[in-house]
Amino acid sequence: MHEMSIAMAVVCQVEEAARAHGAEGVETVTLSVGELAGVVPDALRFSFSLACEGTVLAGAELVTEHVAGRARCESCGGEWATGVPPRLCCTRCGDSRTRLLSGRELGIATVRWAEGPQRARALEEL
């Protein structure tokens, strides 16, 4: 289950950022997850809750933002939703010379810090 290694990496990165910003805790971590990234959101949430135990992230919520897969044909310029499993040949002309535009994302989008009287200050793009 690679979701656990992803969760542990996220916790490590957010812990480092929390120390750098003097944050007392973390309320929410939001991840952008592409539908073609090969990540199961429920398994990631479960792994995240385990990885947070005993850290500054203990009790933090993980929110996942779905990023749809999209592709563009290099021949005719057509764009389409790839779906899962992905359709990588052009839906307009059938050409296979295509480029994936989105759907493979996997990253921290936002972190909401918990800081005493200034609770829930959002930090964009770690």
Second form
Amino acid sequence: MHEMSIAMAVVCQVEEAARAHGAEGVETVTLSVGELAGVVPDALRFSFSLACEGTVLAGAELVTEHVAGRARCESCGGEWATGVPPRLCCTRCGDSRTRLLSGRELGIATVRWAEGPQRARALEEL
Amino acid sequence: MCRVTDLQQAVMARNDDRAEHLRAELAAGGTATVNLLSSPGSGKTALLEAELALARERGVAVAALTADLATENDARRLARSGVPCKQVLTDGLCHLEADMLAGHLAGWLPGDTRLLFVENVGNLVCPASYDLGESLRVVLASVTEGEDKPLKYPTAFGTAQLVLVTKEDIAEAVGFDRDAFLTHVRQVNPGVEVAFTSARAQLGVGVLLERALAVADGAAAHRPVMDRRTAAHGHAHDDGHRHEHAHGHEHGHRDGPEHEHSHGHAHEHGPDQGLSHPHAPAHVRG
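Next block: the form predicted in complex with the partner chain, after the form predicted alone:
Next comes the full complex, this chain leading.
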């Protein structure tokens, strides 16, 4: 369960960005998660909520965007969806000289900043 | 009114950068690192014991760092080979990160080390996501684990630069289907070498040492399709990148203020500290 380590890395990077942008709160963090990234989105969401506590991200929502795995054959030029577990030999000619076009992504795509601390706003709304 | 920032930052960027620096630092000092990944009980320690003994016999300067959630048993076993060994206890953390490894190497790794073997925490999931600055990533699987292991753990097997099958001496008894295993490895990692070993039968012992030495001497290691760097760059234009980035850094402790994890604690086992040693080894904080 390395999702906690990953969640902490996300929080750390968003905190830095918040300082740079003078933001006081975060509404949503959108992550691109490739299907071959080796990360479980549900475990990540759970860890993220814990990792946000006590930071400028407190109360922020995590949105994950699924990125499908795709590969291309260097030999015949064929392209295919890798699936999970991935099929990384060419599905058309069987060649092993292939490359991955997508699927290993694990990145922060966008951050939507809040006007003020998100946790305080949430409490006010209650 | 809300503002949106298009951040586009890789989450693993910090670990990857740290790993790249560590790889360059170690290379500048003449050291290549081997990262060993496997499930618990696959025989990492037994094979490593045999490889370390062989290295010592051949006069190759090697060192080993072994990470576990608890106990110093593995370092005690490895120390019997007479090479410098260090136990890292991760205090429950399921994997090593580049920063943690750098912290544990500082002040411990002998300067003349040619090969550093890192026995990662027994786990095929989490360690697979973390580059440790290794020059060779090795994934082990024993014949008792089933032929579909590469499909169940595609990140680990898919990023391996060498796959070692262990306990080959009992392959027949447990009905290990070698062809099925090879097919599954090829599906997730076309072109990777698979070697069959048995520490008990002394079968294939030396393959790991030879492959590691070749990479340390500048041979290009296998580039897995799933390697994030290959995938990110789109083509394998930088073979050798892992060990040719030498620049003037010394082996140093580069702990920055950005530490997020406890380093756990570490114990050193010198060559003279075998099983019979009555005293607890020196307790060193990483």
